[in-house]
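Only one chain is included here, represented as structure tokens and corresponding to the form predicted on its own.
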Amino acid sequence: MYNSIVKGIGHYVPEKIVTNDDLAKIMDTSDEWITERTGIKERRYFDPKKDTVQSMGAEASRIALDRAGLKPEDVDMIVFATLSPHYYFPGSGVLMQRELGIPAGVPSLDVRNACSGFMYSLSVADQFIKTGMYKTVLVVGSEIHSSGLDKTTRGRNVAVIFGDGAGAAVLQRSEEKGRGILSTHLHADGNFAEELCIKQPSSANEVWMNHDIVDHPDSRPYMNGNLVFKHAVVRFLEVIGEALKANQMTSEDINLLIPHQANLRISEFVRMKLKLAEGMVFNNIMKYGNTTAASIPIALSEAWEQGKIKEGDTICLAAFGSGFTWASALIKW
């Protein structure tokens, strides 16, 4: 049995900022009203002259390729997780696949799973190495909400959290025991799907889009903010376990922390049931909003840029989100 190691990691977010007071011009809301239920300061705009989904994730690829010590030309496959994708279809890793010039006959899965959808992503990868099928996968985060959310007052309280960015991983096979992806943990409950959710355009409608599904409430993201809360630090707190468990660990063997970039609460909350001290746990949530997919490898970046993981870590990645669907993996860098 082969072991998949994170030999390179990479992000890119757009350029442009907002911050809660450029909300506060367009909605009735303002900064202390986000912050104290969020966390969230500012966060980044795709701009629809340069920036799609595809670009962003490429991007972030090519700078966890560069610090890999690898080219396009040497992944295997692409598994590429979105719930803002550029057309409905085909999948966005294959128009990535395109702008990277990764060659003709190289895999490409689009993974759905939302806020959890890095983490299901980087599950399948970590399996097609294990079984050896595969040597380098590349495990892509990318997403562009800003274009999709209702920025009026009615729409508030989901405009404010989101954003859009890019993250990547490189992982590739090593027979080095003990280092790498130690588990992955992958759950799922239906019952909580329009709890956190956008309706429209469905293919269960007569007529799939027409202008009165366009311009209907059920075209804009919804979301239960309390259930979801509810639920988001129970399953964070029981995936994470599960993951320690499984490695006969407990939270005292654990460096670093890097959650989905959910809400800042979310995170305390989490961080204080594990007993883990401030800086184990890694929050740019503050800076970027919550970008879904592309939260967690955003984060994982930023973190190794920051030197907050170093080799021989133990690094825990653990998300939750639409669906419900949660998630976690234990890392050895």
Ligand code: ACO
Contents of the next structure:
Amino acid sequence: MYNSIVKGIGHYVPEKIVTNDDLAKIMDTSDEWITERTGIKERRYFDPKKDTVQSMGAEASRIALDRAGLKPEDVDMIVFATLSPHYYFPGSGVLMQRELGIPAGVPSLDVRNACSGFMYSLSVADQFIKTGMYKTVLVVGSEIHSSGLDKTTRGRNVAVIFGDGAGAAVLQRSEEKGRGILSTHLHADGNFAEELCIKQPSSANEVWMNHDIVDHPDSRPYMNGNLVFKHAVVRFLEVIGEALKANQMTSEDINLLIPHQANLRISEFVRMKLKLAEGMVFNNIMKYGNTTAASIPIALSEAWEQGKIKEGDTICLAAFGSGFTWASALIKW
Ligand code: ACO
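Following the display of the form predicted on its own, present the structure of the form predicted in complex with this ligand.
Let us now look at the entire complex, which starts with that chain.
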């Protein structure tokens, strides 16, 4: 059995910075409310003339491949996570394949697990490498939320939280024991599907899309914020505990925890419960908001760039989101 190691990591965020004060000009909100409730100070919005989920994913991938010393031709499989795809179908992974020049014939899989999307993708990639099927798998999370948000006072509880961006990781086969991805754990509970969702357009309609549907609030994201918060803190702790137990470790063995950047208050709660010192949990939600599937690879890439991840470190990744879905991974870097 082989191991997967993270050979390279990269991220891309659009140039346009949107501050809390900018949002307060278009909806009834304030920097104080957003900062206190979420920790977010600003987020990035895409440039419709330049950015697509596949172009942003491609840019993050180019950096990750370059850092891995690899080329697009070396990729054996693509796993692409997004909840904001370019087309309804086909998935955005094939569009990124074309854009990056990854050869025709290389498989591309799209993952739709929202905030847990990157973690599910990482786990799928890891399994394909561990079984010996593929040697190099490109795992991408890329999101454009800004075009789908209700940026009026009606949608403010959701709109202030989300931002755009992309991150990528190159996983590669290794025969070194005890290094790379030590474990992944995935979970879902569909009983809460409608607590964090966009319901429309839907194949369940007699006509998939019409003018009434476009104007209906169901075509904008809905979030039961209080319920999401309550479940998130429980599931984060549970799934991190599961990862540690599976590897006979305790929270003292973690060098850095990178949680999905859902909300700074959720991160802080988890940090305190695990009794981790402040610098041991990486947060960048202040700068980017919640970028769902892109948040963990963006954070991983920034943490690595800042020298916060060194060879031999034990890194814990954990996510919770729509579905509900939740997941963790332990990596020996
Ligand atoms: N600006 C100003 N006021 C607002 C805003 C806003 N952007 N949004 C809501 N409010 C108002 C509400 O209308 C409400 O007013 P009222 O008391 O007059 O009715 C008041 O603020 C309090 O609203 P709540 O929803 O109860 O606010 P809460 O303290 O719960 O904070 C929040 C909302 C931040 C969404 C919180 O529930 C939360 O953190 N939830 C976790 C969900 C989360 O982090 N999701 C991230 C995405 S999902 C994921 O990645 C897992």
